[in-house]
Structure formats: structure tokens, C-alpha cells
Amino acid sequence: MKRYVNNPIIAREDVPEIKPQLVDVTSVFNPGAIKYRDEFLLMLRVQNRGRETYLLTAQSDNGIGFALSKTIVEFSGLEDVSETIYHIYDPRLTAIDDTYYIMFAMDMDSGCNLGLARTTDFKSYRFMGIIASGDIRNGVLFPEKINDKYIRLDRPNNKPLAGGSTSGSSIYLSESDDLINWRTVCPLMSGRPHFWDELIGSGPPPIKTREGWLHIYHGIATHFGSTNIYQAGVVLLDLDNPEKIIARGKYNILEPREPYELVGQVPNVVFPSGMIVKDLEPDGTAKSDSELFLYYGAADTSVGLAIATVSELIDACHEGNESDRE
């Protein structure tokens, strides 16, 4: 994928001042990102001095330059939850028919959860409910009920790190019925040790494409003596039956290169959490010749942006991998 030559596009200094959670913020990275009425949109992560964590959206016409709303975005129905919620954080947006729906990380006391709120103007948001407990993370929603059920990918977090803290090393498909109620179906794949995704995440929900469904996800490189390395990768799944992978790219699409990739926060970071291809088809499934807009956190401090074609992708999912194809 190829930067956006002024990246980032959005840094801790263009959040407005919101009084008294957003003075001078330390951070905005790992967004959301979906089309809403012929904008580009996006949910941003906001970090404070205080290290809490608060969300606000941001609209484009171009889908590079964005006017940060100065209004925190707000769930009702969490005073609902019993437990106490720490932090929400990592928006994935995905829309179902006319409604939008955000699917993010809660933390709280029993762990990380997975919630889901809904939303059809961006202006207020109606909390669904906690979806997945435990220590679980990186859930996103795909765009269309697939054999009649609603489909996710998530990721457990069952691998200890150093340190005390856990991850994932495996991607699972899950199914439901009323997207609050979840079945595990399979794990859809999982690291690969010794190269550039041995723990892995998925990264904005799937796009649908005539080849199938295209994902981008996540993977750590956790092998290097100093510190681990985020990247980025694809992978292709079967339209009908999205337990089946097609084709799984054998090198990253995106690294830290960058300064502002190699130095912030977590050093050495591309986190992929929101995407948006700019043409579709009347059906909603992308153009192959389309470009994609890829939104990133770069080193969880600002926010970074690469741009492919969809067919690029495609391609890139079976490079190292030409048996795919024969």
C-alpha cells in the first residue's frame, strides 16, 4: 500500500478542546471508518493526559482532510451495565441496510469484553449490549447476513505475553441470530511463528468483492529482542462460506517505515481499523479497479492513511502463494 505523502492525517494537535476531558490530549489513533450520506467518516480512539480513553467522529469529502467533531460521542443504555467500564476504545463500523453499527473493546474488571451500539445519524447512539466476555477483542461485524445469520471474526486474547498482559494467536468466526447472542463456529486462522504475523487480529470489517469476502487484519512479529512489530496483511474468504480462506497473503501490505510508525506510544506500530473503498457496485460489492482507503493508528498516537486499488489487494493475498491460482 502506498502512503498518504502528508501523513498523518489527523494528530493529538487537531482534537478540539473539549472541557474538562480533551485539553491538550496525548493521542487519536485506531479508527473506525464507513461512507455515511457521501462522506467519509470516521470514529476516532482519544487518549487524555489521564490516559482515559473517549471517542469522536471526524467527516471528509475527500476522505483526507477531516473536521473533528467537538462533541464526544456518547452511549445510552451503559448505565445499564452492572460492572464498571473502564474504557471503550477501538471503534469497527459496519452498515447493515440503514443502520450503522459500532463494535468495540470494553475494558472492565472481568476483562476485555466486546460491545455493540447502533446508531443511524451519528448524532445519537443506543448502547446493544455486551456481546462476548471474558478477554476478548478485535470483534468486527460483516456487512450482510451470510446463509441467514449474522457473521463477526473476533479474537480470544488465551496467549500470555511478557509482562502479565495476553493476546491472540488466533482469528474465530462467529454467527447469530439477534447480534447479541453469539455462537463460536471455527477458528478461521491463526499465527504464524517465526514471520511477520505470529499473533494476529483482524483489522476493519470485510469488503465484498466478486473473489470474495477481502480482510485486512493485523499481525505482531513478537521474535525481535526489543520490541514487538505491528503490521498489516490480507486474506481472501469464500463469498457463501467465509470458513473457507481462499488465498492468504504471505507478506504484510503495510510496516513501520515511517517516524511517526516507529516512534510514539507503542513503538513500531500500523494498526488496519477502518477502511472504505470509494466506488461500489449497485449490489454494494467493490469495484475491483476502486481505490480503498486504508485508516491506521500509527505508534497509538495519530492517525496515518494508505491507499491500494481493490484489485492490488486482491493480488496481494495470493503473492508468494501462485499455487492459488493454478
The other form holds:
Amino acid sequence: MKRYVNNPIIAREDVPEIKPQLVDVTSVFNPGAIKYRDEFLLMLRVQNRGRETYLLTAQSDNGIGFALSKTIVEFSGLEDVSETIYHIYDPRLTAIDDTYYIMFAMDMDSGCNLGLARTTDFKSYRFMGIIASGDIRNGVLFPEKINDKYIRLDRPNNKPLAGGSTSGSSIYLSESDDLINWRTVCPLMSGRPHFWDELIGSGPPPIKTREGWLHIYHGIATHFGSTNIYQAGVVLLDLDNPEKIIARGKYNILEPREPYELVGQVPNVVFPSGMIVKDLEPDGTAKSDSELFLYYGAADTSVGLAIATVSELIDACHEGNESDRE
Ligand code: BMA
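Form predicted on its own done, so how does the form predicted together with ligand BMA look?
Shown next: the complete complex, the earlier chain at its head.
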């Protein structure tokens, strides 16, 4: 993908002062993204110097210059959760009809759970519940039901990382009738040991194209002595049966190269979390010649924008697997 020339598009200095929580903040990264009333909308993860996490929205008419809201996102209904919630972060946004769903990670004593909330106006937000517990994150909801079921991808954490934390080596597909109770259908794809995506997790929710569901995920190379390297890659899933992988790119499509990706709170990280396709067919399918904006966290410190066309990313799914198309 091509980086926007004036990256990062949002940095800590752009976060408005909201006293007492957000004053001279540390970082802003890993945004969810969605088109809302013809505008580009991001939901940003902001961290203050107490290492507390807050979510803020930002809006733009061109997807590049964003105005950040002066109000912190608050979810009604969270007060019903009896356990302490330390952080809510890495929101992924999905529109289904006129409702916008936000799926996020929740750090709690019981582990990292997956939570779901909804809004219709990006002013008031309703927490709907904890939809997976144990140790799981990177939950992303598909923008429509398939075979009458809601579908999500998620990533249980089970592999130890150098440094003591854990991460996952497989993305799973789950289904639900009501968005609250979910059933694991199958493991969808696994990390590829020794290569760029040894551990993996979903990025933004998949988008519908004529050729399949186009999905960007992150891959972590863990075999370098000093650091893990977070990169982005692509996979194409069957439209009617997303358990079926049509093609998975052999190469990453974005990797840490620029100083703001190489240096920061967590070095060597590009973490794709939001994606907006500019032009859609009347039925909501992405036009293949449309530009696609990918928003990503850079070094857990700022927000980068990378751009490609839909067809370039579909080609990238086949790259290195040329026999796929014969
Ligand atoms: C992942 C998550 C992300 C973070 C990334 C890089 O495990 O915690 O929120 O951006 O690590 O530190």
C-alpha cells in the first residue's frame, strides 16, 4: 500500500485537551473507521500519562484531515458489569442497516474479553454485553448476515510472546443469531511459522467485493532477536461461505519502515484497524477501481493512513500464489 505523504495523519498533539482525563496525552492509535452520513469517521484509542485508555471520535470530509471530538465516548450499560474494567480499546466499527456496532477488547482481571456496543448517532452509545471471555481480542463483525447468521472473526490468545504476554496464532470464525450469544464455527486461518505472519489477528471488518470478502489482518514475525514486527496482509474469503479461503497473500502489504512506525511506544508496529472504501456499487459492494483508505496504529503512538485500490489488494491476495488463478 502507499502511505499518505504527510503521515502520521493524527498524532498526540492533535488530541484536544479534555480535563482532567486528556491533558498532554501520550499516544493516539489503532482507530476503528466507518463512513457516517457521507463523512469519514474514526474512533481513536487515546492513552494518557496515567496509561488510562479513552475513545474519541474524529470526523473528516476527505478521509485525511480529521477534526477530533471534544467529548469522550461513554457507553451506557457498562455500570452493569460487576468486574472492574481497566481498558476498552482497539474498537472495530461495522454498520448493519442504520446501526453502528463497535466491537472492542476489554482488559479485566478475568483476561482480555470481547465487548460489543451500538450507536445510531455517534453521540450516545449502548454497551450490549461481553460477547466472549477468557483471553480473546481482535473481534470483527461482518457488515451483513450470511445464511441468516451474524458472523464475526476473532482471535483467542494462546501463544506466549517473548516478554511474557500472549498472542494468538489462529483467527476463528464465529456465528450468532442475536449478536450476544456466539458459537465458534471453525478455525479460519493460522499463522505461518518462520515467515511474516507467525501470529495473526483480524484488522478492520471485511469488505464485500465482487470477488469475495476482502480482509486485512495483522501478522507478527516473532523470530527476530530484539523485537516483534507487526505487519499487515490480505486474505480473500468466499462471499457465501466465508469459512472458505479463496486466496491469501504470501507477502505483507504494509510493514514498519518509516520513523513513526519504527520508533514509539511499541517499536516496529503497523496495526491495521479501520478501512473505508470510497466508492460502492448501489448494492454496497466495493467498486474494484475504488480507492480504499486503511487507517492503522503506528508504533502504538500515532495514526497512519495507507491507500490502495480494491483491485490492487485483491491482486495482493493472489501474489506469490499465482497458480491460484490458472
Ligand atoms: C497487540 C494489541 C494492540 C497493539 C499491538 C502492538 O497485542 O495490544 O493493541 O497495538 O499489540 O503493541
